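The chain below stands alone, shown as structure tokens; this is the form predicted on its own.
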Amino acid sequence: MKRNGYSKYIKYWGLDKDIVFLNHGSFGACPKPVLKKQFSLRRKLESEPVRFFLREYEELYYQSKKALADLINCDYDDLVFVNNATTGVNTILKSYNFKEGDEILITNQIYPSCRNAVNFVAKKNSLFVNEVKINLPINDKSQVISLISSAITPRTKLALIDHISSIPGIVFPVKEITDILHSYNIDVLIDGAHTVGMVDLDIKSINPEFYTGNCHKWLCTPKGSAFLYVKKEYQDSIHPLVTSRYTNNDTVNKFQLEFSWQGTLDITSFLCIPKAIKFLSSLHKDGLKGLLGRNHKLAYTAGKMICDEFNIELPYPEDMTGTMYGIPFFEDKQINYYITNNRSKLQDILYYDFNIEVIVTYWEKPPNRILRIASQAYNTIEQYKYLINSLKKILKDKKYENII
């Protein structure tokens, strides 16, 4: 096979083709129809910034809230744009109403920067992190809905729960953990960063009083894309990091524009998010949803196909698999880890020996490996076959014995 392997739709992405290219969940990948969109939008504001912002800015604004609003099934004046689900958990970790002794429920398959943002706050306000262990392998949902529900306390105010874990990459059963933690009283942020794009995202019936996701990895939009769902009752006490204009205004809805302005910033990426949502639908027959579909199949496929080939249990089954697959791939016999982040000697090798960019990092910690897959319209099986094959040339040469 030829190294880069790509199907047909690698047109329309300006990725690096002597790359295979397997991790588009990490920081996703735009394409250049988008990144027109982008450039044009762009144009527009520059060749006059003051119509942009003062004439132009809302309803463009109202336009693409109103079109990702739709494909994620919420109100749109529930929804505001914020740079990337980081900032989303930390808006709502940092507005919320703890009081001391309380306690944020988490699990270890949270990602590191929202681990960082719950210690932060509960440090401040002398709060409790509880955290549910949830470890591989996973034989079916109702593992993890009794491992979250099993750890509720008297004390728990907030959890906080992935929608799909960056590392190892698996599909929580969000709506029926939210209906259990509900019956607590206990209400329900989840990071969907991951998400739209990945699966069907359907708010209204999972029913969180907060929920944050990216567009720009899955959904493909220009990077610092973003959004931020807030249930009506809770949005008088939900505020931006950033105090900005408009903020005395009381004749409109005050949670809609503390987010709308947050000083001068190119909010193109969010203007784009209809565009990126109208292309994707039209690299499948099916629209997103069979896009979807085939992204998942191609995921699950190559996730199985590597455990059938190392022997290796499989992790999690198909019905918590996105478009991504996360599988443990053996220890590492001489920890060589970068710090910079997580990824393993191996995750180089594959890179600078074999040209393959696909994750190998640590989880829960070394020497424990993952190897995490991701799938996307312009990947094909071939490749995940010409991984597989570098994989075995690497453990069958002598000068990588120490790293596998």
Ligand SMILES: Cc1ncc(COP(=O)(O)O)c(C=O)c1O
Given for the second form:
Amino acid sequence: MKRNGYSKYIKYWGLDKDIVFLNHGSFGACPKPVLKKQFSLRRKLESEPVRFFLREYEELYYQSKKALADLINCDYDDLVFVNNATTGVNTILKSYNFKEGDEILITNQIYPSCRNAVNFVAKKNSLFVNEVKINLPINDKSQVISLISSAITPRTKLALIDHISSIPGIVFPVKEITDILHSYNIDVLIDGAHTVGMVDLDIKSINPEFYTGNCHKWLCTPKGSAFLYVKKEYQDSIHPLVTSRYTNNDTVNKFQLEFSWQGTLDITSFLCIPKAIKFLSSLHKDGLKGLLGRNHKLAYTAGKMICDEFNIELPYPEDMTGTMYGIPFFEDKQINYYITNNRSKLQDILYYDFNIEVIVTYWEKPPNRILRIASQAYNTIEQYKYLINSLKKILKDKKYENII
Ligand SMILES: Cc1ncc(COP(=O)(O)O)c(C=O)c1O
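Switch over from the form predicted on its own to the form predicted in complex with this ligand, please.
Okay, now the whole complex, with that chain kicking things off.
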């Protein structure tokens, strides 16, 4: 493998070339042309802050939201910016009108912060939490659909479903799930932290009450850029976590106004969305869709290659795969459970001894481990081969035998 095996597109990213970076999924990585755009916006802002916030910002904000609304197919007026998907999920859970005894339906693949937010509102409002276990392997989508539909109870009021789970990285059939939940009058909140820039997102077709997603992961904007979609009928009851100066303003578009100003912030990350879309689209002859297809193929091919090499049953099918693939990778002999980030000893060995940045975290509970790879434009198949060879060396080497 050439030095760390990156594709020609690595030139657009400032990633550390000494590391084989196979974890775009955790925090994304913002390319240089998009960072350049942010820098120029910041310079503009700081050259005359009052002009920027009071005279120029509104138009730029509009352009950014319009570009995003077009990409994810929803009305511009139903979309607001938030700083991250965690904020999006918290916003809905903390504004939603629950009654004592209502039930929130979630799955065991829920992201930990979202689980904590569910626990928080459940305790405060005396709600039930119904956690559906979706374990591996999954043979097809219908298995997930039927597990969720058979968990519905007469108390179920709101379901919080991942579009793409963090671990193991499954693409959920959210349209089918939403249709079923709606047939029982259950409202749907979708956590799409990974969706934009990983799969084609069409909010109108899914038709949830609430949808939140990040732009700073797979759309490669600077950090702190995410969105929240709220169906029109619900907009009066949803308020930002930070009460806005416009809260008492009795205008027609109160929802938009409230979210548009939550105190002085560096809002330049939102304003880079059009540039990020344009940049990613330029990397493939078939535009953004072409790039997503290429990244998807790479992730699934590499995931399958790892499973074949270590005789692991395929954990889920290709049509439930985006641009990440999570593989149950044996049990940890020496649990090294870091409370803050849940990484296993194997993750650190790969990083410190082989220069590979890849997630090896715990699935459900330690010692069950999941190795999750990710594929972005800068990755190549050679890098996953290097991962496989490194894993083989680790498994053979006496030095690691009590750990792995
Ligand atoms: C499914 C899911 N939800 C929510 C989040 C939180 O994203 P953020 O930290 O940008 O709020 C993540 C982060 O990886 C995630 O994977």
